[in-house]
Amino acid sequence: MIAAVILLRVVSREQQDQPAWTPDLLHAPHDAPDKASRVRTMFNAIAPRYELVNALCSGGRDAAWRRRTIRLAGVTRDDDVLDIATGTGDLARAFAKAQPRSIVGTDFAHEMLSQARLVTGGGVDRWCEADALRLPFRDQSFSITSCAFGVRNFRDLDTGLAEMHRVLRPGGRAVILEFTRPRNAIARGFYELYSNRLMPVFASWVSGDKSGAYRYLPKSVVSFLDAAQMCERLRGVGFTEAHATPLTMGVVTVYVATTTA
């Protein structure tokens, strides 16, 4: 029995040491057949220092991006907010400052939600471990659905966007904050030099990550949709309007999509 327990621990430790993202997978990360499990593994691995790394690597701009997202959402005291792929809950807590009626944060990475629950007094009503592609909520349960830096990690983008639409009430809006490639060639060159060369080394060192998360993240941006394509996909799953607002020279974009009133 003791030998079996030791063996299980050794196997578990070896699995943890295996990177979620290897160089061959990074050529087309969105095409990986087991993308969901790899994304879950990497986010569980980087959860403890996730917010610290975000703040350092963005030069503190991540907080400003979240504030702008909240303003574009047009939050009122009658709103019920569902923050999808909430991670450690930083966007959900930002929503709380606008004082909507209720806020629920969901994520499928257990360790991310564990970190979110450690923050007391954040104003979030409930944390729920759930897959963004199979949300455990009834149709038309919320007036706002949101997602920060998460939709490009969905195994099936259209299914995830359709779920955001399904749980919205008539006249509701989906608000998405996501990385994009700057359209200006000079800005794009500097950004991609930083995100592909410098950031992965620094972020991996700060976080102690061995999962390959900070190699995957910039690759997942380069191979993801541009703003026009994203708006088209939002309209394709049933949203009547979709608008994109670029921030910080187009490094990130906020999408606001509305349902039929």
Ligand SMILES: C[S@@+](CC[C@H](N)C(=O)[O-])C[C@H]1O[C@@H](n2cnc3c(N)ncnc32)[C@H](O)[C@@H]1O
Second form
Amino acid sequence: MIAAVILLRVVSREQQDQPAWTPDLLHAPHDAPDKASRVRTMFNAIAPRYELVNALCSGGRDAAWRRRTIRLAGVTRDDDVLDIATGTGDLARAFAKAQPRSIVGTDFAHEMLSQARLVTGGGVDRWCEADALRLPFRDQSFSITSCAFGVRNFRDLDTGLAEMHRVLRPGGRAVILEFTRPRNAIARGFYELYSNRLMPVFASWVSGDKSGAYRYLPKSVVSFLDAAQMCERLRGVGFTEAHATPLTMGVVTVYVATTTA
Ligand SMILES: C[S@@+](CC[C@H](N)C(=O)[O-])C[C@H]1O[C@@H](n2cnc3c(N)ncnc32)[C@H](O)[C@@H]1O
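Following the display of the form predicted alone, present the structure of the form predicted together with this ligand.
Starting with the chain above, the whole complex follows.
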């Protein structure tokens, strides 16, 4: 019995030390087998210092990007908001400042949500542990669905976008904040030097990460859709309109898509 317990501990320690992302997988991270479980493992690993690393690596721009996302969502006091892939809840809390009627944050990484729950008085009504590809909410439950830096991580993008659409009421809007590649060649050169070379080393050091999260990040951005392709995919799952607003020279883009009124 004691030997079995020791063996289990050794195995689980070895599993913790295994990176979620190896150089092989990073050639095409969106095609990785078990992408969802790798993503979840990685976010559970980096949860404690996730917000600190974001603020440091973006030079504080991440807060401004979230504020802009909320302005573009046009929140009113009659809105019921679902923030999908809410992580530690940064965007959900920013939404709460605009005083919608209700706000729920949902994510499938337990440790990210644990960090979200540590913040008291953030104005979020409820945190819910769930997969964005199978949301535990009835059709037409919300007037706004949002997702910041989440859709790129979905195992199946169309299913995730279709879920964002399904739970929206007629006339509702989905707002998505996601990384994109700057279109200007000079800006793109600087951005790629930073995100491929400097950021992974610095961010992994600050967070003490061994999961490979900050090596996955630039690889997952470069192999993800551009703004025109994202708008097309949003229309493809049933949104009537989809607009893209690039921010900070196109390092990130905010998408706003609406359902038929
Ligand atoms: C980069 S973090 C973004 C967190 C937060 N929205 C923010 O802006 O800081 C991505 C989040 O997406 C979540 N995620 C990825 N795929 C998911 C899925 N299929 N279902 C639920 N959450 C998912 C991860 O667990 C992680 O917390």
